[in-house]
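Given next, in structure tokens, is a single chain: the form predicted alone.
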Amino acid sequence: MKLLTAAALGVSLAAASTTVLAESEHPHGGSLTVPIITTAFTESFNPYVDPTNTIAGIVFEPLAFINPMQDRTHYRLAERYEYGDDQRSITYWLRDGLQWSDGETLDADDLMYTFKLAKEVAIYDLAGVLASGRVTNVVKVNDRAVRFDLARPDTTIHWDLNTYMPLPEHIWSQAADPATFTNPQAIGSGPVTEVAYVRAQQMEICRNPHYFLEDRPYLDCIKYRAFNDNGQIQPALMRDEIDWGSNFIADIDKTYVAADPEHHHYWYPANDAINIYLNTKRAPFNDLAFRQALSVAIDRDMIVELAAYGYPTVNDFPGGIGHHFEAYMDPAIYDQYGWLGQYDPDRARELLDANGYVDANGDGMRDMPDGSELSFDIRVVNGWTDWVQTVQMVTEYLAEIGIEAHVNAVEWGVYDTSLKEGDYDAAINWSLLSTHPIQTYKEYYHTSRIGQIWHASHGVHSAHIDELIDNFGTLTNDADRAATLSELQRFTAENMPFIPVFSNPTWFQYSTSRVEGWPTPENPYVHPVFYTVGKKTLIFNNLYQK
């Protein structure tokens, strides 16, 4: 392991043109601490095999990103790119004089080699640009540009290319296994890289001496804490030991702000849907009509005011999207199907009886239509006390119909294996909070994300819709593409592979108690999500120590 040193620290960072939110400078020094849910860190500095979301961001940075709070690119390692006339194509240049932080140079090679092993190993390919076809091919231009050739005229294609984080070539080619390997030097491009310690319950990382942002970070180090759930953190942000907190907290005025209302904030704008994942491969969720049934079962207003604490917004729209991107919700679908989404018990019951499901034995709860057992598990993440609560409510709710349904809390190395690869029975998951919504329903639909994402392993999918998502990049005028967006959400409405139940909010507590710069609803300069690359590499890059 690199460990930190006092020389590291003093070494002058390479210095490179870059956006800078901040008008003043600040001192270097300090550090911030974030509470992360796991049960043990380790020396795995891999960003493509990240579960904490520890590393990506952080001592990795992508190419650039979409932030819509500002609408506008900010771009990171890339200093640009520009589509090619017929839209066939897209270059991208990387900054001049870019270094990984053992002061090897950042080049051409490297972005090469990071999509070479897109192609060769499913994880690296993030956003399946390589699985799904439609980069076709990727070409260097020279040693900062790199050319990716499209099967098709595409202007979204930057949407998904910005969240590639390029990998130093000269380290991952020595693994044995890149699947698997750790990048135990933490050789990396983010603003953080040097390894002060990593303990079980702590680990530490510090400023990298070749990172290309002048002056940039302001603090030191980030320092993180192992929790085992929501309801350890919040004793901790109330005793003002956490600078950054991204969970859920039980009635946050009251515990956290009240405990010192000079510096605990909490700022929770619009975030992802919150749905429950139906796995339709197995019986009785190969039945549209019982999926139906449970859709109008639960109470999606009691959910949220008691499962959440009244944070979340409800979320009855069946087309598959949730609040944050309202503006794209189409009416049409709402008038249609919108009784989907409202608790009606009674017309749970009659569609449960019409299609066969009813006691065959006479224990009180309902059975296959075949006279087989009728019971099923609802998978979430051991910890995470909102979610948790929220899937007891909706056993509870099938309870009410004679639907006999389990919590089943698991850590969250199970959970995240079993919906990539479809090996559930029901989960609660969220979707992709993107830059636009046709990301999200390619996360949901297309057959080229099965395996390699939460969402898409339900087992509802065509090759009409993943055309209807690969043509979405040539479509040049805002009708066409709302008629491309209406049909997905009919296609979701109709089949209904998932079950919508609220719109989540940002999870963003902070405290101001040592660290300034934060991201507030007066200066909203980006949505503070910790988990996504880029938003959460920009925030840190702002925090300076008061």
Partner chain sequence: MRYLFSRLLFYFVAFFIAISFNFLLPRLMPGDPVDALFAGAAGRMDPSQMDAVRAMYGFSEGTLLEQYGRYVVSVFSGDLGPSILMYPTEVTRVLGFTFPWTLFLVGIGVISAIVLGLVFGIIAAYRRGGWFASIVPPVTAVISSMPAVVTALLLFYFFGLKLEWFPLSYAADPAMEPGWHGAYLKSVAYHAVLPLFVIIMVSLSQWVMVMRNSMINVLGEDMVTMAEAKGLSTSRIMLRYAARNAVLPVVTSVAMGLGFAVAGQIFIEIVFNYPGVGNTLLKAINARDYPLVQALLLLIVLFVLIGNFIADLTYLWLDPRLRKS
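This structure is a prediction, so every number in the text was calculated from the model and none was measured. Residue numbers count along the first chain shown, from 1. Rigid core (definition): largest C-alpha set, two forms, superposition within 1.5 Å. Compared with the form predicted together with the partner chain:
- Relative to the superposed core, Y197 undergoes a Cα shift smaller than 2 Å between the two forms.
- Residue displacement note: I465 has its CA displaced by at least 2 Å between the two forms (rigid core superposed).
Could I have the structure of this protein in the form predicted together with the partner chain, to go alongside the form predicted alone above?
We keep it simple here and write out only the one chain, dropping partners and molecules.
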């Protein structure tokens, strides 16, 4: 009886997770081939030590994950979770009848063990909830329920707790050193756990006999293939050796789609926001009018069209977030500051003239108000071609209004260090894409992030903004949350520490020659990314052999 309800629950949940597939049942069989950029595969099945991102979400599942595309929570190993009345605790309930792939019971003890490890070994504290002190205590309520006591009211802790993947205590407790334990038998809870083979260039893992969704996955196996870079994945995609790509493919319509128009598809929904960060600790970026002039001097439509093959979404929203978070954009910000995102070179010239940036020495280019030379570099990673071209175009637009700027393409290591330390004039970079925009703003502004992350060293910060970010978790109603987000958007538009350019596309290519069931623009059941645990699992569980 117990098994029956579990099965029924599994089926209904699976059905709820997709609209198109709800009615039909698909036969089992077939496999999926995914490219992985790595040197070689090795027999390591520890989801917390997973440099190639092949185990988490496949051999192990998280408790739950949030799907911002549909604004809903997909429960995985957890059946539900609930905050305590004072928001000072949260309780997770595991599904009934869960088993590990070796048939052992998966229950609250395993969850307790997982968080015990998280406390003892840093790498298991995936989202740092224990290290940061946000979770003060983990308590077993019963065989299926675990309560997390919180240091203060925090309605955002589930974003982070959802990411932890319960581990089998009976396996991990045998390990000499959990930090290097490889889980050689691949005992897990995910859809595929039976390792067919691991070779340096390819690895294949097949269905979990004890998976909680009785009818899933439809596909029998997942095959990973090793590649060096996007350049090698492109021909493999063209020759239809790969089913699911997550890579930048140059001129995709002509290369990938044209190779087999019936089966080769791509869908590039908006991802993180791409901005040009300005170092406001240096002149002339310490002048707001100058920063505003830069923003209106560039034609975002043209940049997207020419530099990035038209794949990104133009981002003309000056409030700091991209179109992935479109639902959170405050229209009042658009009304008041929307001009900052519109191409208007005359306005840029006016702003510069009015603030003393004129051509003092007669060389045709503008100079600083004090007459000294005005010239700066925009930093970008060498070889990231779409970004290099974007920056190149920006410098050309700036030249049109009389500003001398140069592309400064450097190797990743230099770029990484200089952005974190704030040692740059201007630099193109992404923003954090996460469950909720507040996490993005934290990376932009929170003083604790300075020196830690690429986005925070632009020099615009305030104690009040820190407080807003810190207190977000204590807010319990939607209106207060919206008010905080509006204030952060207004702060961004007013100070403009970075210029929004476009929202990065989500690189997602798929072939329907062997496999169907992909998220598509017509059936966008989840944001189509491979690197996010949970989303990856949901997509894999919906794929089926043609």
